[in-house]
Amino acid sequence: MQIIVLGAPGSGKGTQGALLADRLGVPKIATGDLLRAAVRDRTSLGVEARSFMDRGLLVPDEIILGLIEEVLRSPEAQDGVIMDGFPRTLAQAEAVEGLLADRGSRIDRVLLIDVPEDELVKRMLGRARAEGRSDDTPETIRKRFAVYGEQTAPLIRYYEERGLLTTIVGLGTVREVADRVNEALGR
C-alpha cells in the first residue's frame, strides 16, 4: 500500500507515519531521513546532496526523487510505503506518480492530518522548549506555514480531485490520532 501522509508544520505527519509504518510493516519515507542517511553513507547521492547542503541550498528535485527511487527498489518496500511530508509540490506528486507507475503501481491513499493553526502554533513552540529546538521560533513557524501554504496546501486539491484524499483530525492524543487513521485505512 502506497500512502502519503500530508499536513502542516508541527500537524504530527511524522508520528502518525511512523506508527503507520510500523502497524503496515513497509518503510517511512521521510525526505530529511534520507538526505541524513545518503551523505553520512557517503552514496553518489548523498555526495551530491551534501555538496547543495553545505552551500545552503535546497537539494535538488531529482536528488530526492533519486533518494526516493532507491527506497521504492528495495525488498522491504515491496509491500508499499508510508510517505511522510513528500512529496511537497506538485511537480513532486507527479514525479512520484511517475515512479510508482514505472513500477506498475500507484498512490493508494493520501492523509492529511488537519489541525487549527493556532494549535500548531503552540505545539511548535512547546517542542521548541521542550527539546531545545532553535528552529521553531515564531518567525521561522510563519516562514514555514507561508512555504507550506505557498507549495504544499496545492497538494491537497490535486490528491481532492483524484479521490485519493482523507482528512483526519489532528486534535487529540496520539492514539486517538492514529484510531482515526486505521479507521480511515479500514483497519
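Here the rigid core means the biggest group of C-alpha atoms that line up within 1.5 Å when the two forms are laid on top of each other. Note that the coordinates shown come from a computational prediction; the quantities given were computed from them, not determined experimentally. Residue numbers count along the first chain shown, from 1. First, how it differs from the form predicted in complex with adenosine-5'-diphosphate.
- Taking the rigid core as fixed, one finds a CA shift for residue 108 smaller than 2 Å between these two forms.
- Positional change of residue 40 between these two forms reaches 2 Å or more at the C-alpha, relative to the superposed core.
- A movement of the C-alpha atom of residue 144 falling short of 2 angstroms is seen between these two forms when the two forms are aligned on their rigid core.
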The other form holds:
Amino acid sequence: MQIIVLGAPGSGKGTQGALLADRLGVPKIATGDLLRAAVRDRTSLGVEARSFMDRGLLVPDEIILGLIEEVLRSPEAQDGVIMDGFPRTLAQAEAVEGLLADRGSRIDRVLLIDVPEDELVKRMLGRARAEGRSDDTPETIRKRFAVYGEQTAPLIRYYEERGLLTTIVGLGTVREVADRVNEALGR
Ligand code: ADP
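Can you now output the form predicted in complex with adenosine-5'-diphosphate? The one shown was the form predicted alone.
All chains and molecules follow, beginning with the one already shown.
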C-alpha cells in the first residue's frame, strides 16, 4: 500500500498517518521528522535545511529529492509506505511517481485531511506552547500556511485529476478522524 497523507500544517496528518501505518503494518515516513533529525545531528543536509525550516519555507527540491529517493529505495519501504509531509511540490510528486514506477509500483490513495484555517491556526499555536518546535512561532506559522497554499495545495488538484484523492473531514477527535480514514479505505 502506497498512501500519501496530505494536509496543511496542523491538520493532523502526522497523527493519522501513524495510526494508519500501525493498522496496515507499513512504516510511516515523514520528511519533516527526517529533516529535524538531520538538524539535530548537524549533518550537512541538516545544516542546509535548517535555515529554510526556521523561516517556514520549504526545503528546496534539489535537497529534498535525494532524501525522498533514499526513503523510497530503503528496504523498509519496499512493501508500502505511508508518506507524511511529502510530496509537497509538483516536482516531488513527479519524483515519487517515477521512483515507484521504477519498481512497478504506484500510489494507491491520497488522503487529504481537510481542516478549516481558523481551526488550524488555533491548533498550531497550542502545539507551539506545548512542544516548543522552533518553527512554531506565529510568524513562521503564517508563512507555512502561505507556502502550503502556494506550493502544496496544487497537489490536491493534481491527485484529484488522477482519481486518487479522498478528502477526509479533519475536525473532531483523533478517533473520529481515524474512523473516517479507515472507512475511506474500506477497512
Ligand atoms: P508541518 O506539516 O506542520 O509543516 P512538517 O514536519 O511536515 O510539519 O514540516 C516541517 C518543515 O520541514 C516544513 O515547513 C519544511 O521546511 C520542511 N519540510 C518537510 N517536508 C518537506 C518536503 N517534502 N519538502 C520541502 N520541505 C519539507
